[in-house]
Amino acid sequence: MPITAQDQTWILETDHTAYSFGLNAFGLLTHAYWGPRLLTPEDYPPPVMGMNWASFNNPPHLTPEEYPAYHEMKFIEPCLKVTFANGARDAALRFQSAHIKPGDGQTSLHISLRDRAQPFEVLLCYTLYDGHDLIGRTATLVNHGTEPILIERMWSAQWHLPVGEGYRFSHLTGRWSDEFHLRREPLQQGVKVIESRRLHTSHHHSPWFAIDRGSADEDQGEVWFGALAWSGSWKIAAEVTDFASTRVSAGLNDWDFAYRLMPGESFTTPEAYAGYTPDGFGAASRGLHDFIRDAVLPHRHTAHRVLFNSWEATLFDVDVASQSLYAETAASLGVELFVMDDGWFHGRDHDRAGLGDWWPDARKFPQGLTPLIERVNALGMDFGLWIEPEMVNPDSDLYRAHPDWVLHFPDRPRTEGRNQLILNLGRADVQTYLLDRLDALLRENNIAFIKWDMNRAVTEPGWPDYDGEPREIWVRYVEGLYRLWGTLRQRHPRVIWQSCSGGGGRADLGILRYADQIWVSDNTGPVARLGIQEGFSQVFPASVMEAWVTDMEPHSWFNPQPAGEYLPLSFRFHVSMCGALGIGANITHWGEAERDEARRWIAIYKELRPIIQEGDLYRLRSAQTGSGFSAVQYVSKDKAESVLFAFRTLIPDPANLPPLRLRGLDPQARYTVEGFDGARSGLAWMNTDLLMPLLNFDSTLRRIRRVSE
């Protein structure tokens, strides 16, 4: 069984890897191993005992615990942190039970800690996932008394490195546009920390996190790497002490927080994911991806549309005649998904009002949006809408109405951000005025697809007329969104809706619960795109990963190829077949040649889909470490198909772009690629230099097929 128990040890086995904990002489839940998985359960070490280095580091502090509260003279990162009503701050936990849970797709592990003389319970759950070597953990805590508890931190998980020194930290980090570049550094003693403090997930951070010995790259070398769940403020620490022993935390902000937990009542965390691989960051992040597709996603393995979206093309301007021109255009090219962006509901012809008013806008739609959709499904396309619930405009009916219903400090002003405030979602009222708007345009029009945007970070996170402690609002919040977005959910499953905080402001295994998409960032120029999308893909899978073919002005900051010239339609298709493809330029304003060029690689497209969307990724040279010249390939799960794109931007010439070799195909097997003459064994393609002779601004796609004898 993937979860076995002896003397008071566990021992938590995935298909290939192994984590194992238990209870030490001192009586501490203690940490043992994490690693490749042994032959047998007595193959596995003990519980680690903490040394004694004097009276300032003793054997408690030195011990590595699995969930360690702020207690006794420990001065690591504690995961707890509590104040009792009697004013006591630590808490005392020590092991009472353990039992495991067997599950549909997955088994779980229960342990509980009490506090000597507090009456309350820490519950940690332990999850294994059938066919995926990772585990995910909560931690609950339950108060059993009669007085309130403040709760000042309560992390997921604390995860131990094995003894050593030299790790390397790896992360994600970026700016509004310029999302997720990949940063490695290597771990000194301290505490590294990246957080996001804006009650979304942010641009800056990503709540993701790999760690190897200084060594390993995208096919070699030990990685450990987590990912927690949460679409709020949250923080991950990697803590290396004098010690040689390294940790890494995840769990909910502290910053600003605190959360009154009333008697009988229970509080539990998001859940933080963890796993091991010998094979290199790239094996990490297939791993990933797998379980995201496999348990995350709400529609699973459902295949992503062809999209066409409105809005680089007519921004807030829409009306019924204009968006069913652009549904003929994108219908001819075979887009099978028609979105109308921004600027549909009441009083939108701009960004300074109507957020909050959830209907159709009467000048521009009379009839509703019913003439609209019914001729976009008779031209063979599904329809889909763009919203931005959790925001008003101060000039909109519903902040007339209800100005209280939005985030504020008593006596402050109220800072606008893209002209709009935040709604309270923690607030019961906002929530159903919402969930009555939403649902009934759902069920009044036939939509298929919801783009649910966020276009703002928080200012003055007060709530002055709740009872409970304010501090909470970082939870409330985000537990009112999940809420809301959930019960829509429910009410309509079919419909497909997408994360968008202005770009990949809310990327993260806990929103991916709900939407099955990630608008990855507002910069949709393709040379850019390349580096956004490859730190993207540490992470999350390609089906999720939404891409858009536009039109960006190309002398824009974040789009730098030569002013004046766009880049060509098959450079800025083949960026985008590497995700969930999309159309977001003006196709009304390409000629015929470019739209003959686009259907053909639309038609190429939903032929590599279920490649692209469910296939193995292989990074093969990256877009991000500025050498002009990068690659990519997708490998079907049965290793019979697979398609590479390569990329070459801006290398002065003369120049001799290096070789690729192919990753993932079966060595047993023969294929053709697409380019070359005759068919080989896998084994001696992945062992053949390949030359791509790109110009400037030139990309290329290559099919390679598995071939019968």
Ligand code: GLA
Second form
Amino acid sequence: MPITAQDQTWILETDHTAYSFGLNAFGLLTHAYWGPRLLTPEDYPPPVMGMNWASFNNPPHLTPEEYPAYHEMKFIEPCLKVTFANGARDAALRFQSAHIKPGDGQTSLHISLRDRAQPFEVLLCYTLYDGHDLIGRTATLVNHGTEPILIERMWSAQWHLPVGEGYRFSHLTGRWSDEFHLRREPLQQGVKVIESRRLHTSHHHSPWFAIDRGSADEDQGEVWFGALAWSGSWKIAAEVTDFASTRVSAGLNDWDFAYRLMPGESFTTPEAYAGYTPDGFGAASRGLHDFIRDAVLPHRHTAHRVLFNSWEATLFDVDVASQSLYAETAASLGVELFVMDDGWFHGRDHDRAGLGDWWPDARKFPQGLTPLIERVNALGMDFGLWIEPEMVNPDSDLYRAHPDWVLHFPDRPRTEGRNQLILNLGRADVQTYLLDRLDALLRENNIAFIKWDMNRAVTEPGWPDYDGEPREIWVRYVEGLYRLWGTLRQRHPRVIWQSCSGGGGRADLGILRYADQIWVSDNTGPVARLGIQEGFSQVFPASVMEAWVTDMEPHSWFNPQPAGEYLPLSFRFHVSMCGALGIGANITHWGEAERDEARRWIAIYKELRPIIQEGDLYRLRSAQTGSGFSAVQYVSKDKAESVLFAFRTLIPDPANLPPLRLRGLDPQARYTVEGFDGARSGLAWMNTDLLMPLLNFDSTLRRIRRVSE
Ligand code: GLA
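Okay, that's the form predicted alone, but what's the structure of the form predicted in complex with alpha-D-galactopyranose (GLA)?
Time for the whole complex; same chain goes first.
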């Protein structure tokens, strides 16, 4: 049993790690330990006692509580802040009961906390997932009383680091077309917040963190890391107190948030995950990758097909004839999935009209989508389609019929982003409309793949005719989104879904319960993309990362290529082969030589796909440091095969590149490495400096194979 209960302490053990807490002498549910798994239950320390510190801080302030509520003299960031009908605005949570629930592939511990004076209960749930060094946590508030309770903050978890100083906080920041920059910064007294107030996960911060003692690297050092499974507004707060306590909390953003919990109702937070590894940031990422592939994704371990997407080649200019031409060319290259992007539906010639009217445009597709789909299928490819269900253009039949269906405040102008407004997915009628439309689309057409987009952040998050607490919208919207997507998935289980939000604006473990893949960035310039993909890989496996080979404008501001030329096709392919390969270039403009080369890379990718999409990922050299030389390696789970990609961008001096050391091989087994002589042990290769003779804007792919004795 991975959970041990003794003397009102609980020890949660995964294969290599442990986490424990219990009741301290004041009866507070208190953290005790988080680190490597120890040998016996007696090895774990008891829950700590916090003493008074003069008359300004009493024990609750000084205690690392598992789920602190605002109460008494406690000024740390609490997980729970509520207001009761009688005007009381604090909560005194006391332990009530605990039980352990074994499940299929997981075991969970449920702790019930009750308030002394108020009839409500907080249920903490800790879940261990077999084979993963991770813990999932949620909290549920149950109103057992006869009056409503106003929830003003309810976070999923607070995680406590061992007492100490010098912690460093790693997180991801960015903006549209420039996502997933890794930042590392020291944590000092005070609160460091990363968040989204945008109603989607956002390009600006990701609901992920890693904390180390200041000196961990890719291969070594203790790392505590976590992620929140939520696709709306969220918050992660890392706090260092003046009493050497470091904790990180994750949950729904409390900014502009309130939720009225009626008698008999309950409210459950999204799940927050966290883990520990002594083996550096690389191991932390691989732990998350395995977990996402094994336990989160709806289509677990599905090999993603090489796709073509028409967006960058055609923009809105789609019709049967031109799309068929792209399809023929794509099929001749070995593409397996043909995706028609924006522009196919009623009135959609540009981004000023059409969103909301989800039926084929009669001018472009007079017989509907079937003739195109049949052509694509006859060419041996599956067919996929772009949608943006949550949005509406004011210039659409839908908006003309239902102007009250969008988020808005009374008597305020409705701020548009990309000429569109946001449908209120909290509303049942909006959900029903979208469900009917999209269900019909999927029933009437042989669609194997959907790219689900969301192209703006929120403004005026109002719901004027809602009879509940209007600030519930932050949760009701995302619940509506999940309900809609979940129902569509259930009705069409074979469809593969991709989450896109103007690129990587909706990348999180919550959406990955519905979407199988993420469109990482609208920036497909290969040099920028190297850095963006690396940041993305902190959290997500390569199978989730769709990456297109494109002709993105060499001169565009976000694409630092040398003026006047595209990078070599091999470089562009190598970059995109690091994820789920796709093509977004205008392939009809490619000459025979380019098509031949593309055909070759696509065939090689299909061979390497299981290693890249399902294997272990090692970041050998960072693309984000600006050194101009980066490398990433993938190793199959059985360690029989591996592949190395190395990239040189612009290094002005004719310097030798620093050597690379391979990782992840079986030290005892013998391997060959393409481009190097002889078969040597994994141990030898991992301790040999490998030099890559690359010129500027050059790249290489090296296959590594285990050889039989
Ligand atoms: C967003 C997506 C793009 C494309 C366009 C279509 O920007 O990120 O990939 O689908 O919308 O309008």
